[in-house]
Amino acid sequence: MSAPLLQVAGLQKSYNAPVLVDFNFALRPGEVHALIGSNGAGKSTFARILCGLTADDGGEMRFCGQAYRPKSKREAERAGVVMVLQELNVIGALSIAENIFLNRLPRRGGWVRFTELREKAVQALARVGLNELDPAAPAGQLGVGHQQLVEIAGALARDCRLLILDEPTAALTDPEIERLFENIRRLQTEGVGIIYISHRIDEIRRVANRITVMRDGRHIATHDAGDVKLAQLIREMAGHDLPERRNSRGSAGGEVALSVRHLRAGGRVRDVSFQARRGEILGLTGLIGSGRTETLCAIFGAEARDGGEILVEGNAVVIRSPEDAVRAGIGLVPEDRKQDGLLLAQSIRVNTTLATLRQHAGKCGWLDGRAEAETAEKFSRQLQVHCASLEQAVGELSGGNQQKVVIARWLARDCRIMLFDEPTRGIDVAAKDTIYQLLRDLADAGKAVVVVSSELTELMLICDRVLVMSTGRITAEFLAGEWTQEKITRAAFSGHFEQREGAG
C-alpha cells in the first residue's frame, strides 16, 4: 500500500465551542477520500484548515512526508492543495477568464496577454461543458449552477496534488455532475489525491474509493466505499436511527392559488405558463441555464419582467418588486442564501423577523425586541436551528442552520405562496428530512409550494406534479407515477434539439 498523500493527526480548532477534537483522517494518492457528516460537523472548516484559510489550534499534519501547516491559500497552492468552496467565491465584476485564472493570469512585460488567457479559458470550460460562454462575459451575469462549474473549471486547470470539492454538484444536474466525475477519474490516475464532501451519499458511492463519518468535529469511522450501506452512515452521522418518513400525500388538487401567464423576462425567461394549487407541491426542474431560478426570480419582482401576468388566487397583481411580492402573499427562498437571502453579520433573531418587522413593532413604531425574539425562538424551534444563541450571528452557522433561518423567516409571514429554490442545497441527511416534511407540512396546511431542484429524485419524492423548463420554457408536465428521470431528462434536453433542428 502506498504510503499516504495527507497524514492529520489530533487536529484541534475551536470558536466559542470546539468545532475539531482530535481528529484524525489519511488520503492516499489517487484516492477519493469522502467526508460525509450533518451541518456542523466540522467538515468545511477542517477542509479549511487545508487550504490555508483557518489557522488549527494544534495537532500534527503531514503532506508528501513533509509537515504542512499553511499560512494562507496561496501557500496551500504553492504546496499543490486546491479547494472548490460550497460557498461561491465568483468575483461578479471580472470576467470569466480572469475568474479561472486570478493570480495566474498569463503576463508579459507586465502586461496580460488576453489572447492567451482567453485560449486558456476556452480549453479550461471545455472541460465541465461551458463551451458555450464567452470568456470574456462578466461572471456576475452568471446564475449560481454556471458560477459553480467556473470554480470547477479554475480548479482542473492548476497544477494540484491535493483537490478538496466541497459540495462541488450542489448546484449542478446530472449532466454536469457526469461530467465532473469524468474529471475526478482523469486525476486519479495522474495520482491527485480528492477529499470530497457532499452531502449526496448515493453519488458518494458512486465516486469514493473510501468514506470517512463526521460527528461534532470528531472522527467516528472510516468505511471502504464498496463495504457499507447507507443506513450504517445515516446512524453514524446522525448518532441515531432517523425516524421514518411520513408517506406520500395524495394528489393535491385544490383552488388555483399562483397563476402565471406568458411570463417574459430577460433571455432566460421565454414564454412561461403554468398554475399551482393550493395544498400541492409543484416541482420545477431543468438544466442549469433552463430559466427555472430566473422564472422564481420575476415571479417574486427580483429580476425585471418583459411581459407576461401574474395573478393570485385569481386576481391580477402587479410585482415590480420583492415587497410587492410579499404584500401578495408569495415569499421565496432563494438559491444563494448567502448573497440574496440573509444578513450575515446580524443575528437569528433580526433574519427570521425582517418580513415582519410592523407585527413586532410597538404603538410608536420602536420594534419589541422581546417579541421578535419570542417569534425567532418558535420557529428556530420548529426547524430544529442549532445555535448558541438566537443572537448568534447568522454568518457563523453552518450552511444548512442558515437555510432553515431563511425558511424561519416566511413561516413567520405565512405567506400563501411559498417559493422555494434548491431549498436543500448543501445540507445534510436529516437536515433534508426536516425540510421534506415541512414542505409537506406547508401543502397541508392550504399553501401552494414551488420548489425548484436540480435532484430528480428529490422531486420526485416530495411532488405532486413536476414541470421541465428547456430554454426559457415549460416543455413537458407530469403528475406523479407518470414520471421517470428518462422521461424528465428527455425534456429537460428538448429545447436545445428544437434549436439545432431550427438551425439545421
Given for the second form:
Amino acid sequence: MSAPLLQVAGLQKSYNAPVLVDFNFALRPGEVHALIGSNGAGKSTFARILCGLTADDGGEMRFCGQAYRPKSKREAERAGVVMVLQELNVIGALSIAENIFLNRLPRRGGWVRFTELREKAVQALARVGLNELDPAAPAGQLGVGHQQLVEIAGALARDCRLLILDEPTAALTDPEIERLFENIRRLQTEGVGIIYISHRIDEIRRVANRITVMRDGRHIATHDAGDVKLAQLIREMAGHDLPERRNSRGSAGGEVALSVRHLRAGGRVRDVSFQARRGEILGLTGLIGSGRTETLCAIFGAEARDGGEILVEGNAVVIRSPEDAVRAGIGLVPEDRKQDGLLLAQSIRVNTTLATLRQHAGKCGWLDGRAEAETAEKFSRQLQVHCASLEQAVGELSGGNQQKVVIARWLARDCRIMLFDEPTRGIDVAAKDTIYQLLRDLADAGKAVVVVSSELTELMLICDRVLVMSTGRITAEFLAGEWTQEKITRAAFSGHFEQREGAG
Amino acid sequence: MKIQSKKIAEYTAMLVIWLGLVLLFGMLSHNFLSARTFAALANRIPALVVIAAGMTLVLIIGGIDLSVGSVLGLCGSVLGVAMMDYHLSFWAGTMICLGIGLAAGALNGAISVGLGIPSFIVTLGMLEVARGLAYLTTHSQTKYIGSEVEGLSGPIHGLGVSPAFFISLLVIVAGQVALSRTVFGRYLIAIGSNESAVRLAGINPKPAKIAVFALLGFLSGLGGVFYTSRLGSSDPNAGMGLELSAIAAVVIGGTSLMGGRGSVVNTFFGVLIIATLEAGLAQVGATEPAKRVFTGGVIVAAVILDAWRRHLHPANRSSV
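Provide the structure of the form predicted in complex with the partner chain, given the form predicted on its own shown above.
The complete assembly is shown below, putting the previous chain first.
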C-alpha cells in the first residue's frame, strides 16, 4: 500500500447546522475513491473545501505529505487540486485552446502567443484522448461530453495530482461515459488521485477502487468497491429511523383533489402519475435532479409540459401558464423565494395581496387600501410574521418570515391545492415548526397539500404519504408508518442502478 | 397614514429643490423672477410633461422607450397634413394623432413584450421608422397651420397659462393615481420589482406591459398635438432628442431605471427642474452648448444623489 496522497482527519464545517462533523478521508495516488450519500450528506461541501472554494472550520488536511489548507481556488490549483464542476464552465465563443488555458494564456506583453497556445493545447487534449480535435475550433460546437473532457484536459494541464469529479456523467451519453472512464483509467496509471462524487452506484462500482459512504456530514464507512453489497451501501446511506413521528396520521384524505397522469416535461420529468387527496399532506422526494421541482413546475404551468393530463377534482383542466393553474385552484410556493416568490423591495401588504388584487379592488380596478391592510393583517397574525409594520419591505425580514409572507399570499387566495417546493429551506428551527403546523392546518381545512423536500426526516415528520422519484419517474409510494429511511433511500437511488442488482 | 406622509415628504423635497433653483436664478438675474418667466415656462413644458409621465410608467416596469420624440414628430406632421391638405378640423386631426401614437406605442409593446426583445432595441427601431414617416408624410416641409391650433397652447385670459398646461397637470394626477391606487398600477410596480414572482402568483404580466407602451405612445401623440399647437405649425423635426429629456426628467424625479419604483408627481418636478435650468441658464446668458454641458451634469448629479440617499436609507426602496 502506497503512502496516501490526501489525508483528511477530523474535518469540521458548519453553516447554520453542522455540514461536516469530524470527517476522515484518505486517498491514495492512482486511486479512484467514490463518495456517496444522500442529499445534504456533505459531499459537495467537502469537495469545495478541498479546492479552496469554501473555508473549513477545523481539522487537519495533508496533501502530498504537507499540511494543506487552500485559501482560494487559485491556491488549490497551484498545489495540484482541481475540481470539474457539475455545471460546465466552458465559454462557447472562445476556442478550445483558449478555454483550456484561459487564466494562463501564453503571452508576451499583452499579446497572446497563439503558436505556443496551440502546441500546449494539442498536448493537453492528447492526454484525454482527444487527438482528433482542432484546438482552434470554438468550444461551443462541442457536445457536452467533449466539453467536459476539455475541462478535464484543462485541469490536467495544470499539473493536477488530485482531480475531483462531481456528478461527471450526469449529462453524458453512454459512449461519452465510456470515454470518460477510459480517461480515468489512464489518469490512474499516471498516479493522479481521483475523488468521484456520484449518485450512480452502478457506475461507481465499475470505476472506483474504494467507496466512502457519508451521512449527515460524517464518515460512515469505507469499502473496497469489489466486495461491497448494494444493500449495505443503501443501509449505510439511509441511517437509522428517528423513532419520533408527529402530526401525520397514516392513510388520510377524502376525495381526490389533484390527479396527475403520465406527466412529461423537459428531460427531467419522464412519466409521473399520482393523486393527491383533500386533507392529506403528500410528500414528494428524490435526489437532486430526480425531477421533483420540475414536476411541481409542470403541474403549475411554470414549465412547459410535453405530455400528460392534470385533473382537478375529477375534471381535466388545461394548464398552460401559472395563470391557468391559479384559476384552477392551485397555488405554488416556489423553491427560491427571493428569485421567484417575493417583491423584495415592496411591503408585506403588497406581497400578501399580489395574487388577490382583483378581490381587493372595485369594479374599475380601484384598490381598496383598507381591505388590503386587513387581509395582510389577518394572515400575518395567523402565520405569526414578525415585522415592524405591514408596510415594512419584505427584503428586510428573516428567511422564515419571508416564506410566511409567500404562504400568506396563497392563503388569501384560498387555493384548494397547495404545492410547496422546499418550504423550510434556509429557515430557522422555530419558524420550521410554525410552517409544519401550518401545513397540517391547511390539510385539516380540506386542502390537498403536496410538499417537495430533500430532507427525509422532515417528510417523515409531517406527511401522510410519501412518493419517491428517481430519474424522472415515481419509483415508490409509502404510507406513514410503512416507510423507513432505508426503503426511501433505496427507491430514490433505484433509477440509478439496474433492477437485478437491486435485489442484492 | 405612514405611506401618505412619506410621499408628501418626497414631494416636498422635490418642490424645495425646484424652489431653490428658482431662487438661485432669481439672484443671478434680475429679470428671472417675473410672472412672464413662469408663464413661458408653463407653456413650454406640456408636451414634455405628458411624455415624461408615460415614460415613468415604462421605466417602472423596467422598460424604456426611445421612440417618443419621433412619434411626437410623426403625430405633429400628420396633424398638419390632416388639417391643411385634407381640411379636417383640429379635433378630427387630434383624434387621428392620438390614434397613430397609440398604434405606434402598442406596436412597440407588442413586439418587445410579445417576442421578448429588449424594448431598448425595438424602440430604437421605432425612433427611426417614425421619424422617417414624419418626413415622408410632410415631404420634409414645415406646414404653417395658424390660429386654429394655437388656442390650445395660448394662455387662458386672466390665468396666464394655457389649456395644454392644465391637461398635462391632469395627466400627471391621473398617472399618479393610476400608479398608486389601481390594480393596473400595482401590477406595474410588481412587474418591475420581480416579474418572475408576478408570473408565479398567477398573473399574466404581458397585457399590462403592452398597455404601458401603448399608453406612452398615446401620450406621445398628445405631446405632438401640444407641440404643433405651440408652434402654430407642424414640423417633421419636432421632438428630436425629446426622449433624452423625458428620461432625464423621470430619473431626476427618483424613478429607478431598474424598475419597481417611481412616482409620476416627482417626474413632474423633474420636468420643472430641467425646464427651469434651461430657462434660467438662458437668462444668465449661457450659450446653447454650455447649457447642455450643465444640464447633463445635473442629471448625473441627481442620480448619484438618489443612489446615495437610498444607500443611507435602504427602507426608502419601498415605494407603494
